[in-house]
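Consider the single chain below, provided in structure tokens and representing the form predicted on its own.
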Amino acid sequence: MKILVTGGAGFIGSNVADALIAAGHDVAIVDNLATGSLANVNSSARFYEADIIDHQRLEEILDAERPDVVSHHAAQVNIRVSVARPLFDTSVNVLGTVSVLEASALAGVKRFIFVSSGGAVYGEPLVIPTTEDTPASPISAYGAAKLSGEHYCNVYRAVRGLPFVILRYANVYGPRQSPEGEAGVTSIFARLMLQRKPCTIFGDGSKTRDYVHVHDIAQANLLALDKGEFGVFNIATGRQVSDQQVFDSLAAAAGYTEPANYAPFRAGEVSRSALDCTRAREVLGWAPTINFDEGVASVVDYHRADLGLA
């Protein structure tokens, strides 16, 4: 199968591209390298340095590739950036998504996989773990933009006949996650701890997230290639992990003995999150396989090697 991955030089997209190639698929990658890295690009993939906002260029690429599937991972993914720069966030995550949808429809793509955010589109849900039927009420520009992208998938299904699958990721973590641009707390803490630098928790440590390992995310994408058409699926573990638990688990894995520092809670971030993944298990045949302590160890090992400490 021919598959084009937008954002395929980034943390999640590159891991997904690797899994697709390992499964025998023919993969092309589009990435503007704003936060992605050429070092992440699989040597077996065709790479195009391009911005999804540049619709003419995107049309040319999809016309040349004629992929069966487009896996849309390219995005502005930092919630704090979306709060500080909502116009920029919207230009990438709404206009960029429409650009990819339009180019996909014109190229006759047979399936569009849209990456949404279960951690952001629901806002502050009353029920946790949260199911896909919970009304979406985002409290950040990022969450609103991702929900808008979901609606545009429905529009392109209705007016252009473009089949889609929507994957609402929980908080993804694992090897290759940047400790800077992508604001992944596990990578931020792991790197600081290995360098014996102080770590700051924003809030009192009680804020929770549902952490799903990037290798499990990649498996969900493989299953979504031919299952779950027109469906919306939480890709998560269903378990809440607090900021304090993240700190403690990473400290144990990194041999870090200093206490955490605490700073005020930041606007735009939900206080509690965990997603019910029953639908993904029943329809896609997917379930998470990597527990948090095991996943954290992979993050520490990755950054230890990257820092030359292995």
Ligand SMILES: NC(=O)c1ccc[n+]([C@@H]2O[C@H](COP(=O)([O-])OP(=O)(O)OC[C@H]3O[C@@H](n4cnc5c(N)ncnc54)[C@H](O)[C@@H]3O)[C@@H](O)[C@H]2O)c1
The other form holds:
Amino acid sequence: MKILVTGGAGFIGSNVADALIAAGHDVAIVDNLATGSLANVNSSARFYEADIIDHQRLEEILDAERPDVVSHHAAQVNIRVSVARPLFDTSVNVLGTVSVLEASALAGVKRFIFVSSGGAVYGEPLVIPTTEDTPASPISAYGAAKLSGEHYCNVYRAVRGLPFVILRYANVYGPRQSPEGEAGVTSIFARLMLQRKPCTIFGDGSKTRDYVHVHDIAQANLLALDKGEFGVFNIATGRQVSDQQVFDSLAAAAGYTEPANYAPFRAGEVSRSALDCTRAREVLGWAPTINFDEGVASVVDYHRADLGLA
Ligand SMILES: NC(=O)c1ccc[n+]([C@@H]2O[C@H](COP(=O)([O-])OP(=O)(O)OC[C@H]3O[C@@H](n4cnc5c(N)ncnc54)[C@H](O)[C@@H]3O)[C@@H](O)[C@H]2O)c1
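Next up, the form predicted in complex with this ligand. The previous block was the form predicted on its own.
Next comes the full complex, this chain leading.
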């Protein structure tokens, strides 16, 4: 299949592009390199440095490529940026998404895979693990924008007949995740620990997240190419891991012996999260395969090599 991946120079998009290429697909990537890197771009992919908000350019690229599938990963991904700069977040995550949807509909795309966030759209969840049928009630601009993107997928289905699949990722971690941003606590801690620097936990360490490895995310994307049309799927493990557990697992893998520092909890973040992935198992035939300790070891190995400590 011919597949265009937006955000394919970023952490998740590049891992997804690699998996698509390894499975024999023909891949093009659109990315403005805001947080992504050319070093992540698979050499077998055609790369377009472009901003998804630049609709005319996007239309030209889609018209030239005529992909069967668009996998929309490009986004402003930092929750704290979304709280501090909601207009910027909305421009990339709402207007940018509509821009990609519009160009996809015009180019006759057969399937639009929209990457949403299960950690953000449900808000403070009423039920854990949270199912897709739980009412969405985001508490950050980022979550509101992702939910809006989901609604626009429905709009493009209704008015333009564009088929979609929505994947609501839990907290994704693994090799290539940037330690620069706020989202990748495993990368941030792994790097600090390997450099023997202090690590700060925001809150008392009890905040939980559902950590799913990027390898498993890539497999879900392969399955979503031809399964689950018009479905919304949590891609997650169903298991809560606390910030303290993240710190302890990484410390064990990195041989770090210092205690954590603690700072006040940050606005816009939910206190507990884990997602039910039964629907993904039943409809897509997907299940997570990498447990947290195994996954954490892959993160430490990646950063050890990146820091030249291997
Ligand atoms: N990391 C997570 O835990 C997580 C969880 C749920 C959902 N997601 C979603 O997965 C997707 C990928 O996130 P990631 O963690 O790999 O982050 P990332 O920052 O590594 O990737 C985002 C990519 O989008 C590109 N981009 C940003 N703005 C753009 C624009 N205006 N035009 C073109 N490209 C642009 C960036 O340069 C980057 O390569 C995002 O849609 C994110 O919301 C991530």
